[in-house]
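Have a look below at one chain only, the form predicted on its own, in structure tokens format.
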Amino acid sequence: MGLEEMSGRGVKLLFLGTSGSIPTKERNLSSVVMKYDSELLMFDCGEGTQRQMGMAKLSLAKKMKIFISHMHGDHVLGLPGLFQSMALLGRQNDLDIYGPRGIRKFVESVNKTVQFNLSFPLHVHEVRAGRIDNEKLYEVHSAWTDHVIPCLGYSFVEKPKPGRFNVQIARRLQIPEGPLWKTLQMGKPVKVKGRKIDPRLVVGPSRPGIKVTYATDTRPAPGVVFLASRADVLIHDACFDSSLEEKASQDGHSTAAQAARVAKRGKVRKLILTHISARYRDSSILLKEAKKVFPNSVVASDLMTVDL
């Protein structure tokens, strides 16, 4: 039993909105939530996101951070509604919002003109490329994508997890189960009947944590390849099929095949296509094109969940 099991941490992705630019009957506007232990990390907040959270049974009261990619309406206009719902429900936990230049002015303007009577502390962080958040268990990094306005991609990078604890060896060494086991799992030596026991005797090498990269509204970009390097999951813009590659380039988007090439160059494990143009009632053409380049591809759908 390792620290991961003891802590009960779980990681899940929930796709609240997967449409590009305008909502459809099947797809709401952009938003993805990562559930990490007892915390929610949201990437973009299109209109109607608070309703989608209700559909997904996500609490509006939990510890939460929001990462906004850019200042186009289909990625930020869900924030006012989210604030309103949180205030009405009496949220108490802090809410942190990260985004490019302009996000602070937007939030301040909304709060000045719409009377929310916020019940919770709200913190807005304007960020650039680099490490933008550093917590005990994870970091969040950002990089510029290639869109028609400044736009950021984000990577959630879990810090290395302790190695697996060898119960058989611990018992053979007569280490009492309980606090001493936890101390060893944390990489610290313990004493048992005058003997000093090094944690390396019972704990294996540390294990890499989970990495998830989010990059929407972007042409294929070297910065995204670097940001997504060896990610477990890359969530990438796939607005069009290959017949509309020229339009994708003009509008600052990617085709499904281009997204797949980014995933292949970044050596990621799984590609999830999102920001699907409203012209596609049937997204099978996008999936087919992506799979030709990168077989482990899927097309996101609203309220889809992915366990990591």
Second form
There are 2 protein chains.
Amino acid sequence: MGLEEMSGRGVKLLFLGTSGSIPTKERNLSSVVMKYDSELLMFDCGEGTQRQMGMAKLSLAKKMKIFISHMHGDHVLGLPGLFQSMALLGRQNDLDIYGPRGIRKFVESVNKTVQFNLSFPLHVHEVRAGRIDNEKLYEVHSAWTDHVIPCLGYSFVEKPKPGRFNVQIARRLQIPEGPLWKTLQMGKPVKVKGRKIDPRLVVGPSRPGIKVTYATDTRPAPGVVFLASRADVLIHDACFDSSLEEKASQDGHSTAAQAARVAKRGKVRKLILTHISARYRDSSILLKEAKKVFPNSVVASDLMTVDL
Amino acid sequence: MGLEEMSGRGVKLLFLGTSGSIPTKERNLSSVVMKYDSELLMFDCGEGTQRQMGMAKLSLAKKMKIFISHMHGDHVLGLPGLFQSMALLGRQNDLDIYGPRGIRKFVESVNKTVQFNLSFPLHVHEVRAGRIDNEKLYEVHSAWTDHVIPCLGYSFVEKPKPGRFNVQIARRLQIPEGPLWKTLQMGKPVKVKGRKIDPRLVVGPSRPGIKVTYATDTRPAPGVVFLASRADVLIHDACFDSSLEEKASQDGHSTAAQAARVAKRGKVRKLILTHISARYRDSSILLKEAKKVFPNSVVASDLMTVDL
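Which structure goes with the form predicted together with a further copy of the same chain, now that we have seen the form predicted on its own?
Up next: the whole complex, starting with the chain shown before.
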């Protein structure tokens, strides 16, 4: 890892589909992608996601992981078409799918009944609550949400990043540029002209990584508050406005105000409301109700991007 | 059937998806709908078709039949999402799916691995070449196309319509309006004041019905020429331009010029080119090459409508 890579990886969220259950002219079915480093991390893959990826100019060839919340069609039916287009374009990179029990059978039975001739390795991981992925730069954690069938929320948790390297101080201390700088950056002392130099002289304190939590479909749930704790961004189910709180509870969804209370309790920085019911052509009532409880709220729209 | 219903049923073709294999910003995956009487007849159902139906303001509640050409994903992966939305909206009407062998297993395995709770009767018919449907007003015929896996083309053949009833002559002959008019319209004689009246006196010759043929994916094929014979409209695979004739043959597709030659041999009235490769942002080369052979050609675009 070079010094330049340590400062900000241009992490970006792209909302591909923000509709609840049924697509509308303006909103496609559930899917959010996080661009991280050279990788795509997708949360849910509703029907039409591959086309939305094209609209968002996202490559089908990149290293990619897909995290599926639950086995309702509007969260999972975009997978087969994505596989087919990836195969047609000759994708080589691995594709990893994570999801609750049932995801493997779905993928296998579609691959049996529709002929794809996959050109790439496809790995399906059936997971539960816990740490489900541990990479060099990040972990992914999951927790059960409170929906009508088993449903997982996910948190992407970037590992703490090394502190900033202070070039001016390094030069003043006459440490020659090169391998010694790197050693200091890695947190180890070096010797310059017989003098031992502590890395803390030139490297600032390590910086906390980014945390993004995705939780839909769900009623307001303590498990989600815990999962989202101090996240930079919480993407949360906000299917309905407060007048439909009873329906939300029946269907296993949240109102915008309930989502905002989860955000507040979880002490997150920013709340993004998604899975918006097709009845809202104008979603301003959702935004208004959320902002009353948690001011830093926005309603997601298709192809909206958020820089982190 | 009242007299008014006999004159023109406002038959309309709506192109929902016109792309070949991979969706683009402008073209979704294969699907065409014919509005006939109070019914929808759909040919192929690529991913995203339910959303395109919304864009075209087509109801998900109407009586409907879906004819699937073959088991490649870009022709069939819109079915599960359509089922789910129909179920969510509480559809009551029957839904009939016709397609080659494999369609039943696909529908059954998706219904097992994704929970839809269907609210309506769903009938799957695995069919071969021949007359596959015979209704009061129309028949549907199928024939094997020439693709890389078994693939069916379909012809919708409206039964001949009764001749026009001449109200002026009926009045001159002093036939009282009402049941006697209807009897004559049905082709049977009536008696008025002891005088026998031949229906041919007041009813013109029966009129041929509409014929629409759908054939994609396919290389140019004699079976398709036969299936399309004298059709009002032939909707045909035109994936490529002539410079890619070899690729077309390899992949089991047609060039625009080949489609035009099929239209010419089949003596059809109008040719509509579809399943356009994603490489053509501008499809004018396809139109030009087709028109050279068969002047009454058009290239389909998404949400294009054709009145019949």
